[in-house]
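Below sits a lone chain in structure tokens, taken as the form predicted alone.
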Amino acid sequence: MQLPPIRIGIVGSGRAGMIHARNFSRLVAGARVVAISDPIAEARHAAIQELGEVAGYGEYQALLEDRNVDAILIAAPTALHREIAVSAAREGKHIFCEKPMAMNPEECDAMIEATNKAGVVLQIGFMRRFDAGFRAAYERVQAGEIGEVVLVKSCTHGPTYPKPWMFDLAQSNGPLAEVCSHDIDTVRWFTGSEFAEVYAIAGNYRTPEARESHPDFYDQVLLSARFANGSQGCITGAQGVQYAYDSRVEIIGTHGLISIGGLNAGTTFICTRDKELRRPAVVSWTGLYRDAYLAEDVEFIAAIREGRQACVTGRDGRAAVAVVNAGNRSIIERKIVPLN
């Protein structure tokens, strides 16, 4: 007997929201997109036109009240995540929340409590855990191939300039949240431990239009960390670098090294008559992690079907948010900040 599809509502039709929407509507067995909400009419209508027969809402509250929706994908601004998730849980809807999970640990706690009380799935969008290269590296670490993990270095440098709404750290939590949430989760995942203390420095090097109105905004950040088990971490994040989408990880063990990622897009290169070698660079995260996004969407539907917890939980999302807050505090206070 074939089960009816899990009916998905998409909250937010930006790049991330539409990646998930396309997956759920075309590629994930047992799922169907039935509704989408976005306050921007042009974006909402474009999404409806692409997805086909889906209900469209200007406000997410109306989508949450739609009885045809079983689960939602939250790809709205971070400051709205707690409110949307708690309301969705009260309506009995399963929740896939894109990173960052929320603005602070207290908001994360409210989301976790609400979903636990309602008995619904809460999954956080750390798609790198589903990437084939990251999975292979994790399995080799777990197998002890490089000994005990000593240091994990992770970088995300994006070519896109920050959007004006990101300038206000009270609304965005800055690049540590918008750019480095994945790096924070990656380092925590590979060390197998919790952050014990962080020290971060940052600056605005590429965004002069923000300097006067938002002097605390930064487009480049470096965060170093010590973990509860003694491991070390190093994270760098940047916006507007222009050269490529740069996502790389190094895991250094007591007797080995594992490296993930690079700047090259594929294996093709060109040798020209002026004796230059040229290779295409990775342009965007949307292509680099396409399969990982699909895999995490498949996991979300599986967790709902099987009545179990998702493999990336609210606890994982909360841990990253706590580091973001501690890192931003370290930048301002210019000191090491401990985490509980």
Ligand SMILES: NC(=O)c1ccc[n+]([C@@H]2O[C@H](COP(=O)([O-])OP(=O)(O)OC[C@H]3O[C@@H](n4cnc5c(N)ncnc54)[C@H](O)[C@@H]3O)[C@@H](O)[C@H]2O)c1
Given for the second form:
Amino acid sequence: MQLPPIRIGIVGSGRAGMIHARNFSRLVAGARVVAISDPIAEARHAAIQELGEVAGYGEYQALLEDRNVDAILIAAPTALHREIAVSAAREGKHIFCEKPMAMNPEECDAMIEATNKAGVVLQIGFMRRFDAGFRAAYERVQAGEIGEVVLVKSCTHGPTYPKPWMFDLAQSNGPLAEVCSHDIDTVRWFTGSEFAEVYAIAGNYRTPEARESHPDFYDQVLLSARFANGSQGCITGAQGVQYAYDSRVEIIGTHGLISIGGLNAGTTFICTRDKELRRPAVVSWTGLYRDAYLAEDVEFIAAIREGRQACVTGRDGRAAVAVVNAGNRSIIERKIVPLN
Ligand SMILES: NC(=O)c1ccc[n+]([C@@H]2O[C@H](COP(=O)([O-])OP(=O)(O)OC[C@H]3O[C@@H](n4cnc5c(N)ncnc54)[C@H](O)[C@@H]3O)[C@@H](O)[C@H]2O)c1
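Instead of the form predicted alone shown above, give the structure for the form predicted together with the ligand, please.
Next comes the full complex, and the chain you just saw is listed first.
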């Protein structure tokens, strides 16, 4: 017997929202996009034009009240995640929330509490956990192939300049949130432990237009961490690097190393009489993690159908947000910040 599709409402039809909208409307079996909300009419209309027959709302509250919507995908700016998720849980909607989960751990707690109370699924968008390379590495770590995990290094350096709304750290939580949430989750996942303390340094090296108006904005950050089980973490994040989308991980164990990712896009290269190798670099997260976004969307539908927790939970989202806040505090106060 074929079950009726899970009907999805997309909240925020920007870059991330449309990746999920396309997946749910074309590629995820048992799902259908039925509504979209975005206050920017142009973005909303473009999304409706592309997705076909979906209801459009300027206000997300109207989408939450739509009885045709079973589950929502939150891809609005991070500062709105809490209020959207808590309202959605009250309406009995299952929730997929893009990273960063929220602005601080207290907001995350409110989201976890509301979804627990409503008995709905809450999944956070850490799609790297669904990437084939990350999964293979995780399985080899679990199998003990490199011994005990000693150090996990994770970098994400983005080629494009930060958007002006990111300059205000009170609104964006800075690159530690926007860029490094994934690295924070990755390091925690591979060490299998909780962050115990962090120390971070940061600076603005490439964004001169923000220097006067937002002196605390940074476009390069280095965070080092000690975990409860004694392992170490090292995270670097950057924006506006121009050279590539640079996302790499190294897991160093007591007797081995696993490396994930690289700068090369594909295997094609050119070598001519100048005796130099030339090959294309990875240019964007959208292509690099395309399959991972699809896999996490498939997981969301499976968790709803099977009436179970998603495999990336609000607890995972909260842990990363706590590290973002601690890292930003460490940058300002220039000291080691402990985590509970
Ligand atoms: N998992 C990932 O790799 C990944 C990648 C990119 C972005 N994100 C996250 O997704 C979220 C959105 O980022 P983005 O890059 O798509 O931003 P974006 O600016 O491209 O899109 C955000 C959209 O939300 C809309 N919006 C604003 N207020 C709204 C409201 N009240 N209700 C509904 N929509 C509203 C905006 O008009 C805009 O169209 C952020 O939390 C970001 O960190 C995650």
